[in-house]
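So this first bit is one chain, no partners, the form predicted alone, shown in structure tokens.
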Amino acid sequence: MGNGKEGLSAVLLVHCVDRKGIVATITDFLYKNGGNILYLDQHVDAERGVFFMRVEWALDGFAVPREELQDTFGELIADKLSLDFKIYFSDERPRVAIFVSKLQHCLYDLLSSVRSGFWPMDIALIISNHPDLKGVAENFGIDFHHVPITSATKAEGEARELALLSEYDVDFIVLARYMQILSDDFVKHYPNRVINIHHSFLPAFPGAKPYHSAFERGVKVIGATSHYVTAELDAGPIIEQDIVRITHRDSVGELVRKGRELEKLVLTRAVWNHLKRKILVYANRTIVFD
């Protein structure tokens, strides 16, 4: 499978109807181009009979210019076995949109990521309904946009936010706990491209301190869930999913310190999957590959 050296390579994406001889066409197609096979992972959904892969290979030496891939494999390969699937490549940077409130853990965390020089991305813009966090990015010299956004002035904060991530040319969006409720039209603009993070709490403890009543109740677990944004609230394909135990010797502080923490490990989670292009929706589920 390779010998997972740095290198320009190139990721597929498939799903389709579950047959025989798929991974023996598409792999036979990379091996006669010259393709060195650097990961392939792949799974069947026996109840609905849908065959899904992740397969990336190396592209040097590689027999089909990389401008001409997704025609050639769509016209030999994909047309003849009626495969969705995508071609993405390793040296694409996506653009980003981060949109914050008041909470500056999660937005932290993804700047010190990006920072790091480890993170295949950029980010373009932070968008926000304060202007709280405003100086954290111009430390990390990021344009920071205020657009306030109240029941009266939704649909016009909206199409601001929509002209600004246009204007930037962003590719998806993190929500790094934005504490706002996007509508159908925002989310039509950008399908599986808002990744949000919220904690576990809802529908149990709703409300503006839901820690403080989940520690009435003694709840012994935190949890933590980052999924694509739906036009149905918090009901988008989960992609990421984690839990903390805590104890009756936890305080509120403590709940709220281990959420948080929580909070920023799914969402970074996420994020990095989907940079690394290791997610496929199907049926507001998500396959995530290893």
Given for the second form:
4 protein chains.
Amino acid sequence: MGNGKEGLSAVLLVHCVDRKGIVATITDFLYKNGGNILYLDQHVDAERGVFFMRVEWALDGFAVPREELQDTFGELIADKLSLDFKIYFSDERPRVAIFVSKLQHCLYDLLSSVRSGFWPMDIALIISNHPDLKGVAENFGIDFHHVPITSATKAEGEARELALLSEYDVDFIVLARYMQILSDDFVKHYPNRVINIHHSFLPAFPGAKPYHSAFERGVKVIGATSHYVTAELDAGPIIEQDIVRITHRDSVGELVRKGRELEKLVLTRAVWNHLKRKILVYANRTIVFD
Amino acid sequence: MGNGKEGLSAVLLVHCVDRKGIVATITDFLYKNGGNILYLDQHVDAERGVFFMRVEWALDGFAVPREELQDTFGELIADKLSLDFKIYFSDERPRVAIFVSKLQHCLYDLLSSVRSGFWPMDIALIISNHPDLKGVAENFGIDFHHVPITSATKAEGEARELALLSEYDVDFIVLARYMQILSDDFVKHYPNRVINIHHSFLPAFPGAKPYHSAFERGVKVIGATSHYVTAELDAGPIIEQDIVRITHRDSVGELVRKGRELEKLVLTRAVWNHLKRKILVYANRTIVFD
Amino acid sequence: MGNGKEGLSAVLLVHCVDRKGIVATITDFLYKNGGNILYLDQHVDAERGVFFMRVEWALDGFAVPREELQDTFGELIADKLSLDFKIYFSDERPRVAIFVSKLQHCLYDLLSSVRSGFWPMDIALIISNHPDLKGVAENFGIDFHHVPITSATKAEGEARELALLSEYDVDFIVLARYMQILSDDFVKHYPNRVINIHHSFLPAFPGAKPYHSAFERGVKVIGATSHYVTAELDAGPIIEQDIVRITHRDSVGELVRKGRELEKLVLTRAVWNHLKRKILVYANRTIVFD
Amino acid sequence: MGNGKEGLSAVLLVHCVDRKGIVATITDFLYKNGGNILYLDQHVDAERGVFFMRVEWALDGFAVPREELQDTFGELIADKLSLDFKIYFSDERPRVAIFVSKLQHCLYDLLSSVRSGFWPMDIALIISNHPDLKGVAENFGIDFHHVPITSATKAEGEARELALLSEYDVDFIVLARYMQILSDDFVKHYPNRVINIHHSFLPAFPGAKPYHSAFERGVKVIGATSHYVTAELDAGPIIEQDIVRITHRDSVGELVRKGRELEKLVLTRAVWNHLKRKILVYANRTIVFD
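Beyond the form predicted alone, can we have the form predicted together with a further copy of the same chain?
In what comes next, the whole complex appears, and the chain from above leads the way.
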């Protein structure tokens, strides 16, 4: 597995109907073209009969030129095996849009993570339905666009957002406590490319104030969930979840504070795994290769 | 706090309407009678205006004789302050009934914990609606009573169980994956003295097969919850919760296996805290002093 | 316990030789002066015979004026009982100095936490032995002082740092991955008021590169430790520790990345507990009330 | 991946010098013989240039007869690629010897796990240097051999143990808090087949009483480590580690109690992974496929 010292590598993500010979065929293709495998993991969903694979190999000395890889693999392998596939290169830096409202904790955590240099992504722009965090964006030298959304202006607002995403050539979107529900139409433009952080477990207490409900019910742990956004609210494929322990001493305010620490952690892990192309989605579940 | 080396101690659990002077009055009572406090913790539920306290003190040299403590404290302090209180002594060994069905993992864990010598409780008897675990009980030299329960015989069966609990002088009950719902009437005999292990978080997926639901939803953690049993199913005060991480690789079978390891852990912790008189219940929530 | 809605409160931290009557005397003092206790917890170190207490009470209606509290409590109670004590008020905002070198992750996390509004502290200044993070300080509008330290200039550098701390009226110091060892003399100016984050467990692998050692040894968890700085390197009282799981797949680079996420978390929790006056130190151990 | 519903499968564990084509060659062999891959994971140790793989496939319809698989794979593939390999079959039930002294918690946990039916292994015998747990063995119907060991009789005692292991046809050994150090000679008979539970992290406090040292140092977490036993004490390849949080309230006795709960958990997970043939050992580190 890559340790950052190697040169360029490619990542291939595959899913298809499970049958014999898929790994053999793909690895044979890599071998015959001189590809040295750095990472390979696969998974079979036995119930649904679906095969998933992630393979990463060094491009140094690989016979197929990078710009032809998509076509070559498509024609020689994918078409024959009826594979769904995607190819990524390790020097690509995805361009990300962060959507926020007024809460800043997740935004700061993402900004400082990218600044750390470990994270191969660029924050293309920040979009918000409130002007509050404009200053944060400016401090980090990132374009900030205030797109107010009301029920009356939703269609118009989302149209503007989509135009911005297109203009800024955005690869995926992170909702860093963005307090608006995206329309089905919007979501369809970025399938499995909008990552949300939900301030609760799923299944969760119903309603908009999960920390209050958690307090009332007297639970001993609270959770957070990061998931891809789909048309159905909070029902998208779960990428990552974790919890923090609480006690009877924790007021609702303390739950909120502890919860926000957790939200940062869970969202960051989800974005990292997306960024490293470790996630496949199928049947509303994620395969997260480690 | 007790380290096992001291002699006899008493534990006082108190709750009452919050107001000034409660701690002062109680600790003054202890002080004037020569009580050395080993542990004191308190909690105020600010919203409901309720005060909770747990205090433990050495009985060596304490002026009030043990057998008069209940009455003396009651008359001098509790009546004046309108306290709800309970007093326990460190040399008491509560007598426990374990209810099981066919699953043995929680039963074994409790049996071996008690055998370890750390646990100051006696398992008085094991009651089951199935005969399967009779041999386990025999191996540990514990009486086993098979009380089959059907919807037709429920009242009769519970009557027999209550008679057994009385005959064996049982202090509290642990449902170690007992697959029967206790009637309201039964529960009323042992308020906050029936501890259940629920193989899920609360809030949980609805239905009887939470691990299947968790698998379907693609969650990344599964949980278990130990709670006191109340009339409303799975709605009693939560004592302890914890989780275990899962991945896409885990089949439903693996979820069940990991879940059972977790159930043992969570139930054991809950019973330990009950045993150590660390739990107060109010408004369907627990205060668990540490 | 405070939920932020109450008015002013005071926190009293006490330690002394354990004997009967301490809680009674102190709570009686509070009661007679009309103090409503919001939080009280105590601990007895049975081996060493030392008593510790944290009590918080509402100042609304309290008979002793705030500015006389230190003297009054000292004369009436502390002198008689030979207590060590400290009193804090809930509206005090401690002034903190953050020391950094080149790594920014802990700095950003602290800055954004304070910005969140939950944290009642002010970051008075940032001191660094490198100029790299000057821009971060400027973005947050915080004074930044570059104090280069070499072995030749250490005494001089620390003298300048102490002068700055005095000038900025600093209450406590957070070493947010500050890569210099503070001299004994420096530490003596801020006993139990310098919080460090150590990128390892204690006990730890010896040497300066714990993540490399952890990788070599093939451990399955890595840890981080936050502690008060004392004259002996990495031997000060531990405030908080936690871990993150790793696998054979994690390169040293991944250990570093995961470790940094953990360092943020552990340092943040330690600073929070210090800020909330929840920590007492005795015999090189901490009592951290929850 | 196996969910218990499939028929027979084989697991192949491989390690060798890393080079191109290994996965292709092996998966091609499986494909051409009609093997349906249920699980495949691999790992490259980039620094040492070593390749590791675990592949599991269904034997139903596989062209190479089970009894010829070792030879066929050896001749056609392993010899050519200079692979180290092992093949296991899913219907094999390894025979395990459990070594104990006087502590019973890990023993009970293993016994009840096997009883649960989830665990495909047989406990062949229990060996102890003390007679105390003979009754436990009898209750579970397992042969118990008391082999006292003193420094004077160590060679003789181990010879008797080795004879017993041979007589009972034991595949691997679990030291369930066995309080004797095995000689190098003994260990050599069962390389990477003796699993120990160490009641501490590694690196750990030196000495025989880690919980006492942990208490003295005031740590906030305690750990346990399961590892393969090698000639060097406590230096063998780590299989699994985990922690439990502690506080200032925990006496040494409480640390021991919490530690034992943890030891059960960590040892059980390690044995499970060994049993499922998920572990490869190289350069004193483990690869634990998930």
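Since this is a predicted model, take the numbers as computed values, not measurements. Rigid core: the largest C-alpha set superposing within 1.5 Å between the two forms. Numbering follows the first chain given and starts at 1.
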item	value
L69: Cα shift of 2 Å or greater between the two forms (core-aligned)	no
C-alpha of E254 moved at least 2 Å between the two forms on rigid core	yes
